[in-house]
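One chain follows as structure tokens, the form predicted on its own.
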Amino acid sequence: MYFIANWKMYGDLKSLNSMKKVIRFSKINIKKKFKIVYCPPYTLLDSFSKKINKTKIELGAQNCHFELYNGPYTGSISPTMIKKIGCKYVIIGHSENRLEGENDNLINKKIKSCSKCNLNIIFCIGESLSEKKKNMTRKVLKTQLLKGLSKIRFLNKILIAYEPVWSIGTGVIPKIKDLEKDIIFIKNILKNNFKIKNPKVLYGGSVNDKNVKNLASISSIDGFLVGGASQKAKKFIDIVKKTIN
């Protein structure tokens, strides 16, 4: 299972408090198989690396550029800067960022580079609400995958994040049996489509320490992208362990 810890824009050194407690509780359940992976803002990549060095607790960032190693591109980083700088996580495609212009062949090219670059990939799904009351969810999430994966190489380094874009910041998940059929959905079609053997997909969107229980009652999710209540840590070791026990 995994537990993707996205903080967004959020975050100061004072933040590394809170680590302490995540380490302490991730030495504890070595045995436990789960991987907790942070995804701090870029500003913080650096502090994390090195706060989280010799621990099972894992670096990952929240976008890069399309670019596999640098050029004239004022404020953005490349995959192979935030490879050095000790991630091996980047996640791609994610709602917030696509509501800022970024398209399926845009994301496409960043998954490209960053399978060069050998980053393990979260790669983001999801439906508005208004595809949602459309009945468009499918076709919505099996355009986002032909076109966001097409002619990628190391598909084996993908994770998939199933995060419907009503349900982020909202409070509002899925029915269950409306999710669970959504997941099913997704790892048909990686592999039927892109002979995944093993698929790993997510759940994000408003996971809390309150449903994650139930939420977790669905066989077919293999782990969970984390927002708001990653960012304390009492909150996201509850998540974790309702999940795992």
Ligand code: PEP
Second form
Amino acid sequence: MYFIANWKMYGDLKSLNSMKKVIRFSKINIKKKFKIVYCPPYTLLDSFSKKINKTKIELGAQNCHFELYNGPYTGSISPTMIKKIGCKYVIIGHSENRLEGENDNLINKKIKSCSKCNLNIIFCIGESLSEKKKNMTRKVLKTQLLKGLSKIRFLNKILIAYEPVWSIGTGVIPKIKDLEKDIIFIKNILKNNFKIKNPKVLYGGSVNDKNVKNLASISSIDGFLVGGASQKAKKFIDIVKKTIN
Ligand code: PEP
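Structure of the form predicted together with the named molecule (previous: the form predicted on its own):
Complete assembly follows, chain above in first position.
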């Protein structure tokens, strides 16, 4: 099971103190089969990398530029740069970035260069509320997958995060039955269209310590991408505990 903490645009150096609890928890549970990945803002990547050095916790960035190395891209950071600072993971295609103008074509370019860089890519897909109301969920998911993963040579490091946009930060989660079917739908596309033998699909959207047990009852779920609830160490640890125990 994967537990990805997306801190979004929150956190400063002081927030790193809360990592002590998470590090302790991961040490006690070193033999259990789960992965914790923290994706703090860029400004904290270096300090985070030092803090979690030699622990079971891994580091990810929340986004990056499509240019593999360097270039005249003010305000951006490349896959090589985040890799060099200690990231093994990167979130690509988050709906909050799509809302700011990232389209499937740009996302595909980013995935291409991140996979060249051998980063694990947490590729976010999900339908908006109006698309859901129009019964377009599957069409949207399929299009995002086909376009985002088009002509990617190395697909073994892709994790899909299914995040219905209407569920992010709203406290509303999908019906378990619907989610189960949608995850299987996504896995079938990955198997049939991309020949990925053992696809990994995570769920994201308002996951918390109260609803995670129910969500984790879906056997095809491979983990969670957690936003708001990941900013408090205790809540995040509770999410992990309730899933693995
Ligand atoms: C997210 O940021 O990907 C997310 C799922 O946020 P939240 O858990 O706050 O809904």
